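One chain comes next, on its own, written as structure tokens: the form predicted alone.
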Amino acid sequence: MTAALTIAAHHIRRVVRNPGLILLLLAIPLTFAIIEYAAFGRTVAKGTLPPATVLFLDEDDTLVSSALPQVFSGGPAKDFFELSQVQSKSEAVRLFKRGQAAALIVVPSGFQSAVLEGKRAELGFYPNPVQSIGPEIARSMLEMTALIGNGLYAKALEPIAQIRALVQAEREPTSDEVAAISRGFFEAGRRLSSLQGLSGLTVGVQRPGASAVKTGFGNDPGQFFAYVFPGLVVFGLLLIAQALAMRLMRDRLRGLQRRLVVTPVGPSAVILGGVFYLVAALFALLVFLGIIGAVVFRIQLRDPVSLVAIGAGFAIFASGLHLLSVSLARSDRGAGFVGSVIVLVLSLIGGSFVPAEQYPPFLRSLAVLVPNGAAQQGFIDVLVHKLPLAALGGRLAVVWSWGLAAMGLAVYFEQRRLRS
């Protein structure tokens, strides 16, 4: 054992000494993070999606028309729509090619007329065909406002007649009269005030076998990227663990590993050496990016016995995975091929780049009995929906059982080929 981790130690300073490729490789799941900060604004650090730029236009030019910015922008869809008046349709058209906008709001001509005349009055809402996301979110907030105010006339609707009647007959109105119309439209108001509380929403989730935990709504710092960066982690350590696993490679190809064997310390000492230091390195590595994206990207570290397990089950099955890519190639030509395309479909079906959570039933399915896929899962399950251990142990076993499985296979396929 003395032996293993000497040699574990030697070819861990080896790579402190000469650590370019290995900080290159760190920065490709940084680099990633940081476009997706620059690509969704600073709201995304404060676990909210950036508000979508919705124009609006006003063809009816009235007093009731003239008050519907306030309503967006001041209701419940202030923290979803950012919006920005324009003065023809023309001009919104520009402004969708150039990428500006979600959608256009247009206050059709009539529309004040229609609502205090009791009629339909409607709204015209176009998406920018061109995008996908930012439609759907002013849609559906355009849609919940639209609700709301539904309710809102309901309750108004004596005040609404008492206005009618005051255009219809043309002449201003007294003071009572004005008096009478604003107790009936706050009286409506507050008919309508438990709708504040939506604001503050709290949902209760209960997972199967679990007990109910509580997921904040827009309001937990860092809660984005708590989704993002564990799936940046696990491709960034996978790719890490190849590039170090290939040193060992080009050891061996030099006739390093051979003239350790035939030393007093043996076979084993040289596989356990090598297991050593990549399991050791890419565990480092690992609380390193933790800490990064606690101090960059304000993710809450919370549970950490439940990430140490995670983690150190999957930078087991990354070491191994290598390792055994390594034990059965002739060339480092031939284990970089293999390694890169097994990293590549892993990453594709585990979530790596998008979460898994995103994915149809049979993909998110599949996506959790891969070893990454379980991690990443994993690490969402604690950093954002607050799981306790005793609530993973589906997702450590995935982990645990490929990561030995594939040391497993990695050390006796080594063995063999030292004996042979």
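In this text, rigid core is short for the largest set of C-alphas that superpose within 1.5 Å between two forms. Positions refer to the first chain, counted from 1. None of the values given here were measured: they were computed from a predicted structure. First, how it differs from the form predicted together with the partner chain.
- Relative to the superposed rigid core, residue 98 undergoes a CA displacement of at least 2 Å between the two forms.
- Once the rigid core is used as the reference frame, the Cα position of residue 300 differs between the two forms by less than 2 Å.
- Residue 114 is among the residues whose C-alpha shifts by 2 Å or more between the two forms once the rigid core is aligned.
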Second form
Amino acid sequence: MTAALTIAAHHIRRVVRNPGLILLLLAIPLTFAIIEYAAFGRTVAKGTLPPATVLFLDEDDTLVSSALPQVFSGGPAKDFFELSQVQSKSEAVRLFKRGQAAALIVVPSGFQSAVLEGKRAELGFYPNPVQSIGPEIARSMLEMTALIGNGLYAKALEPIAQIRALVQAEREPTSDEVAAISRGFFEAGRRLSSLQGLSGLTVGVQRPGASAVKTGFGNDPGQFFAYVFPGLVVFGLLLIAQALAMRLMRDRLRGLQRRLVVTPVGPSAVILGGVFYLVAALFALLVFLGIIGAVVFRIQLRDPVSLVAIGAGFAIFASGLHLLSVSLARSDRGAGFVGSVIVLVLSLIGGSFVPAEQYPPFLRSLAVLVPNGAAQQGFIDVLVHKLPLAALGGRLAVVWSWGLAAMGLAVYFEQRRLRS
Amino acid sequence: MIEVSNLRKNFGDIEALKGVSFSVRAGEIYGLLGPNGAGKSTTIGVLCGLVVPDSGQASLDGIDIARRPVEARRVLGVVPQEVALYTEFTARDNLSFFGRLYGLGGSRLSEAVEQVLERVGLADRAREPIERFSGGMLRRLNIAAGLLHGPKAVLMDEPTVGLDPQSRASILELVRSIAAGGAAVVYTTHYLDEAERLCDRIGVIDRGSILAEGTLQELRDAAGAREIIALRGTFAAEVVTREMQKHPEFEVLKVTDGELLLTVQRAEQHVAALLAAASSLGTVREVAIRQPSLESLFIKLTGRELRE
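Taking the form predicted alone as the starting point, write out the structure of the form predicted together with the partner chain.
Below is the entire complex, every chain and molecule, led by the chain shown above.
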């Protein structure tokens, strides 16, 4: 045992002396997480959707047309939209192509006249074809505005008709006519004011307890990353395990392994030393990534015992998998290729890149049966769903069963190879 | 010190060892010569305790290797053919690590490292990362790692491969000093001249058997007083075999498309007759006469040259 620990410590010292590749691989999950944070983190932290930019082209240039942008830039809609005036459709197309706008609203020339004359007045709506959510929200907002506008118009037909008559007569209104028009709008407003009750609408929320307030991951970045980060960590560890195991493969090809097994410590200590080295290094890197998650991404590392139980099982699996791969391979290229394919397939099935919740039922079931998927979901269960260790039995059973099986096979084949 | 008795080992249908026996005394350098696939690696594997023979016995300092491999490895030093060292570390760090695997520690380890570095002439480079070392320095450090624990038996597998003549000479001197220190040395090489210069006794192994064994003089005697006539050119084996039956004073050692090796007593008396018959053998471009040597014996015994 002492000899195996000496060998493991020696391998770890080598990694510390020459950490370039490991640091590079460690950067993969961190980079993924930072990219996801840059894309979604800010708005997810606020619990809102990212604002959609709506372009506004006013070809009518009248009092009514200039009032329309208020629909998107005032009131509660201002949190969802950023309004930008453009001078032409071609300018809007340029912004569409750059992905800088979700939709274009065009107020055509003659819009105010049509409104005043009671004719059909149309607004032009052009969604950005390369976006999906933003244009849909803008379209809904515009349709709701048109609905309310039509209601208001119906309530103010009489004063509008009086204005139209004055415009057509091309004369100044008398004081009595002004008073009548004002009275007409006042009445329309009064009738509409009954809708103001909606503005005071409140929704009563039953809060069962303070801890229940932050369920889901939309409320703070810690929750968001607690959901996303485990998959990236699991993927990163699989890659790092491969790189660490490949060092052992290269030792074998350079005759270093044979030199160790002809010392008094013998083959068993050499194999065990390799196992200790891989498991210890991976577990240490897992802890390091966990600390990064807590410090940088504000993940609350709750229930350390559960996290260690899952992490240790997964470190054993990742070590066993790649030890098995290098034990069976005849060249480092062969081991590298096989290892990479296995990592990729496991990561796709396990949900490292696309959350397994989005999978169809069959794949979702499969995802938690592969060790990385079970480990990932186990971490999420602890960090997000706050499940206790006792509720993680299924996940732990999957991770540890795979881990022990892979490690057992790796040790068996390595012993057989060394004795042949 | 090293006793190998009637070793047999099969890998499936392949008979790797067919009763190999030899012994090496303390202070003796034993050359184990054989072409690729002759059984050298399997024999060395048995001596290292990595290959268990089907039958026969091997022991180091009286310790049965198959039964007590750990104790046997304590008295054994192995110098592999590859430079098996950790390039991330200095010479001293490399030796310290291997020393710990041999059970050394504390001041004993430090002293052993310093002594062996001094012995291989690398004491002044001890703190340098070995990636800066030359090929010769790496080979010397490779040997040092096998001598660190003061082994009674040393296996050296082609320790001079790829070295320049000066570095080779330095390594050969080192090997002599190891034997002079009382260790039994088994030395494998593809350089016959090296074996002739270095080894006290030589065993020629091929197809799993020791074909000849003895001191250099004994082997030369076995080769007889016959010299080798080497013809280079273009030859057809069946033609050469047929034609040479007309000249029974010659013995065909080897014939390939480009080379014909013959042995004969007092070659200078027969060269003229051979050249007269040469046109019937093929196209001859070069003729050379070699004195009886280990090479001729080796070819005679194995039908192959050592490098094949």
